[in-house]
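Shown here is one chain on its own, the form predicted on its own, set out as structure tokens.
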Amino acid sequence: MNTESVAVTPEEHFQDKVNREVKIEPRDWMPEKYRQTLIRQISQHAHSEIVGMLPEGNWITRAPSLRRKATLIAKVQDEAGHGLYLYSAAETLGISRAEMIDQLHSGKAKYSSIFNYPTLNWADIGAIGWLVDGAAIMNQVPLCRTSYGPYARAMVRICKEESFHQRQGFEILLTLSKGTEAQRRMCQDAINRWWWPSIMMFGPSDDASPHTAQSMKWKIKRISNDELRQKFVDVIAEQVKILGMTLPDEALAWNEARGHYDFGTINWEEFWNVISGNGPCNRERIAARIAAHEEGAWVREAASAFAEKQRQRSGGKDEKAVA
């Protein structure tokens, strides 16, 4: 019986691997658009971790107890580590860390819109942990199964640490909810201010997201923006009852037919305004990152000089050994 071999294009071979759940590794062939999509997503994620240190780091010295200071320091340190993992993962795609940072500073690269809102009091640190990190976990757990190997492996540890951050935040709000009337008001006020920005974290609705369909096909994403947002609302709508607080949404109600909570309309004008650089703290956040980068130049230069010195010493020993 005669059989004819059918030529398989690189794109078809790539998609077949993705469909079979075979991880794509840095040396594997990949479509250029896949590579660029990953660079955009991973670098944005890394930038978000680094910029996200700013609103919380601002409260380390003002935390109400030594225990709170220690746990907040640990959390901010975790976020620095997450940025490091993610920059390293992105570098495997052929982009340098310096280029990614330049893109952040120039405004070419984005970071999560949530970090452009101010932290006005201690309750905000609790709300960030519970709502912001809770939204991050909801979004990031599926990324542990993303199709690109280095990204998926980095996400495993990041998600474990983020779960600690969420518990820390909820515990802060729970303590306030059991405190004085002033503390309870502070707790409710923080929830009111962070709720809508938190559900905006999942990005635009599916019909307005230009990257979702292709990212789902390539299994970079596993669950769409709107599906993740609904899961988050369902979880938080129940957890807020434990706090004895409410969510600032009059439309929030359990829908028996859907098996989900209905919720109000998101202010997409605000979302796009913040994304475009016009949020309450956009300029402040970028200015802080640029200043830190410039002030840390001597550290990078010293580290490079030390690494070169070690390389030369190692090379000299190798030469003597050969001789």
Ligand code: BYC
Given for the second form:
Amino acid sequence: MNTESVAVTPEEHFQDKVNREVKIEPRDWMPEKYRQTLIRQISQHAHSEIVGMLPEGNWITRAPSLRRKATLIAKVQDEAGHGLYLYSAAETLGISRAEMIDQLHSGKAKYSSIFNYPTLNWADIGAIGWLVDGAAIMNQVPLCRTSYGPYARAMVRICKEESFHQRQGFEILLTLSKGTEAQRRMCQDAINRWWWPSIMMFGPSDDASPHTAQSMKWKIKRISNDELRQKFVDVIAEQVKILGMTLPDEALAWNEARGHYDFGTINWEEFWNVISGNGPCNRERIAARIAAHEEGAWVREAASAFAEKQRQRSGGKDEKAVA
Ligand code: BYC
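Show the same protein again, this time as the form predicted in complex with this ligand rather than the form predicted on its own.
So here's everything in the complex, that chain up top.
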């Protein structure tokens, strides 16, 4: 028996596929707004990975041992790889890498709010790994089931690497937490400064999120901002006990009836301020990205010239083969 529903319009056919968990692929018909939403989300995600290299890259030369240096280099390199998978996934939707980069540099496209905060000392690298990568994984694991095939497939690989990142961050903090009094203070101070920005990473609360309802209907997003944030708070409120540290929130308390931790009110004014370009490091981050892009122009030109030479050479060979 044919159980497929009879789709009348392209929109209905599309929604029916989404409802049946059939992945949408680049050549499939899709509503223009779905395509635009994906370009916005995937490119902003890619930009976050690339900008995220800056605060961490800053600590490669100052990592306290060879092992820490090697691990941090590997992590920062992974972020570059994540950016590249994501730019490639977005390109399948008909936008070029150059256009996306222009949107980042001109301020038209956003990147994660979290990377507009400074990394002041080594403990911050631990806190980023544990809290920032932890929040990123919480958000990204459901994206492995997102409705757009190339995005979902990129996320599977990214999530595997992110879980290594989170563990290395936790291990840095665990080491500090067992160290001297000064090291314990560094650890607590980093947690205090990164906690609130980390829970802002999930985005505005559901009732203030303009995109969530439609993105959930299209199964681009699988779990809402508030639900993910709550899951993250529940996990971290337990893990912080292993470090013998605390989270800087007096309202944090287990709520037996809800089966979740209650937590304090997020400073949404700070969030909107940071994402509209006025956080502590926004200008510095964009200036660093633009400088890197301009300084890398000769590499792009050399690579294009080399590709052109190869093309001409292989063209010559082909002609010989034909002759
Ligand atoms: N920062 O309606 P909403 C990482 C914007 S880092 C900045 O909820 P949506 C990593 C949002 O874009 C994590 N902007 O939107 C890398 C929208 O503005 P526009 C990166 C934010 O898209 C290196 C407006 O607020 N992860 O992985 O449905 C080292 C309204 O929001 C933020 C991703 O990007 C924010 N935190 O939901 C370590 C995951 N939150 O675009 C780690 C993929 C919201 O209309 N993205 N905005 O101008 C997503 O899952 C979703 O896009 C979000 C936002 C949950 C982030």
